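Form predicted alone, single chain, as structure tokens, below.
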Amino acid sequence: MMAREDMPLAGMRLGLFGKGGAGKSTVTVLLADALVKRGYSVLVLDADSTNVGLAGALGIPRDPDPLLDYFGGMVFSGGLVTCPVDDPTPLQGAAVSIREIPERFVGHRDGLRLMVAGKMGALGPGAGCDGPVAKIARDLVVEDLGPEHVVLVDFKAGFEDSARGVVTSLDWGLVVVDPTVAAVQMAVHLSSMVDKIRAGVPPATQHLLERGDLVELAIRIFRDARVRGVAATLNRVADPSTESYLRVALTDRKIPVMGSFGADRTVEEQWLRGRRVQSAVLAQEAVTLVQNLELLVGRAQAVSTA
């Protein structure tokens, strides 16, 4: 096991996002493999809303049961977990500790943790938005993991997550560029959200003006923020003009690229039998994407120390 000065993305909370697509939760998979090989130990937290299939995807034999069930569902079917734009008040009880959380909402393998937010599926007609998933995501803070871990959350396809403030208790956002034209301006928005959070822009509150506690509130979970910025990896690229054009367009919008990974047609047939994902080549590539992430995070450690 590395010492913890050298594993810059110990203590780490990265989220993934991507549009619809991109092959989030494939990189999410493959970075959480790399990352327990380079000795972390990790924790995902699934914050997809709709997506299915991730447990199968880490090799982690069951589904555990929804976190919106530990916290006692959803507002919209009379539950007490609210969306974190109509509501932005922290969630009650979102620290828990990983020793006393009830083995249910806990799938495990080899150093891998998963934990599931919540699903609309389930829920039935009317069961309103999927903000409280959102919520759980912004808030949840798993205790007792050890000093090497890093948690990864695996947001749903779109900027919708990103706009209800779950980029506030991220340390850093990392967005799956597929080669088009959407994906990349994904990244755009994501960074250009990040950088005004990070220069003090206010949220929008309009809505909440009758509420000037929660105005207050929401000014204050933006101008505490821990994010320190953006970055992305490439996937699903076809060839090396591809990746070029993607790198440059990125990179001149002031989007640092720290992976590419290439297509693989089994990975895309694991997925549909619901097997654990794994390819050599693609595994490869994620070792990559930690090296870089691990530059870059200490890279800004060490401007913040300076």
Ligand SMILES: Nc1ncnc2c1ncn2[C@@H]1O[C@H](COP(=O)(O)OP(=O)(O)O)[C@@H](O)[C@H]1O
Second form
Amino acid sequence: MMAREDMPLAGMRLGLFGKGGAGKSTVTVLLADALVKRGYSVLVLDADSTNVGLAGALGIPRDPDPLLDYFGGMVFSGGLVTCPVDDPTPLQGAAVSIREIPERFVGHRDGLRLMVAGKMGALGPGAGCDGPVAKIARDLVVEDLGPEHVVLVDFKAGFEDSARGVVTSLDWGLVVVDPTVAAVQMAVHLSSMVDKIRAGVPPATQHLLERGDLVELAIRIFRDARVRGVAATLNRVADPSTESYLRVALTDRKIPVMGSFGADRTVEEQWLRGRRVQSAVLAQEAVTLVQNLELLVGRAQAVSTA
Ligand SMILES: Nc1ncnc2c1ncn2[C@@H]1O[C@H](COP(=O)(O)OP(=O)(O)O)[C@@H](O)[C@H]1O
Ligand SMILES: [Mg+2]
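Can you swap the form predicted alone for the form predicted together with the named molecule?
Entire complex below, previous chain first.
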């Protein structure tokens, strides 16, 4: 799509990744608020099947119903939605106008919408695996969100979903890096996975060998991936020496650092009490993150159209 030059993030789909507790959801909330303030309309897709609390943190009073129900439930419970590893087939009806999605599946706040792919907690024993949630995160395309919309996908911790192919439908991956070696490693892994996808390295399909059509489909989905790259933002950085250590560790590995959020006691308290997550200091840092992302994405856009 044609992005407005002064709003280079328009139409972009950004995925937030990182190790457990790194701050994916916190950064999702802060980034969403900063994008809304900048004039974008934002759809947050909660793709973390394991954690709750994002609606409250966004200041949305009610948890929307999971899209897993909208799309007909998990295959493991007799439903329609399959795991993208066993069955790469695109989700039926995944492109849907916001006007067609019933209210109960959409949380609202000024300029901001929230949808939830699905939660494992409610599904009972033997529900299978959460692959179907990843398929919704991979394939859902919400139409008619307006020309200046941005989609933020808040993933669950770790690497599993990206290996299941969710990165193929993103424009950019943003890794949240807290001050741990594991968090840096996560950024390095994701970045090298995206490099491999962009270089045409096919996905693992040994388990599909009986189904040549599915092998072909899986390979095509990865080959047609739109993902441009991976960037990082630091989080919970308590002092300047930690910040410079992390910046060097990431830029040495060619991962651009787009932002840095300090450690903030009030935010911890807000997560504890299920309140809206907001902090004047972190909001300012989120403005910088948006500016840097706009520069990065705008530059990549200019290169690809040159
Ligand atoms: N910048 C921050 N300052 C202080 N505490 C933070 C910050 N970011 C995250 N936290 C704390 O870490 C916890 C995990 O953050 P969260 O965003 O839920 O991580 P993730 O989504 O990556 O699992 C939060 O409940 C909060 O207490
Ligand atoms: Mg989270």
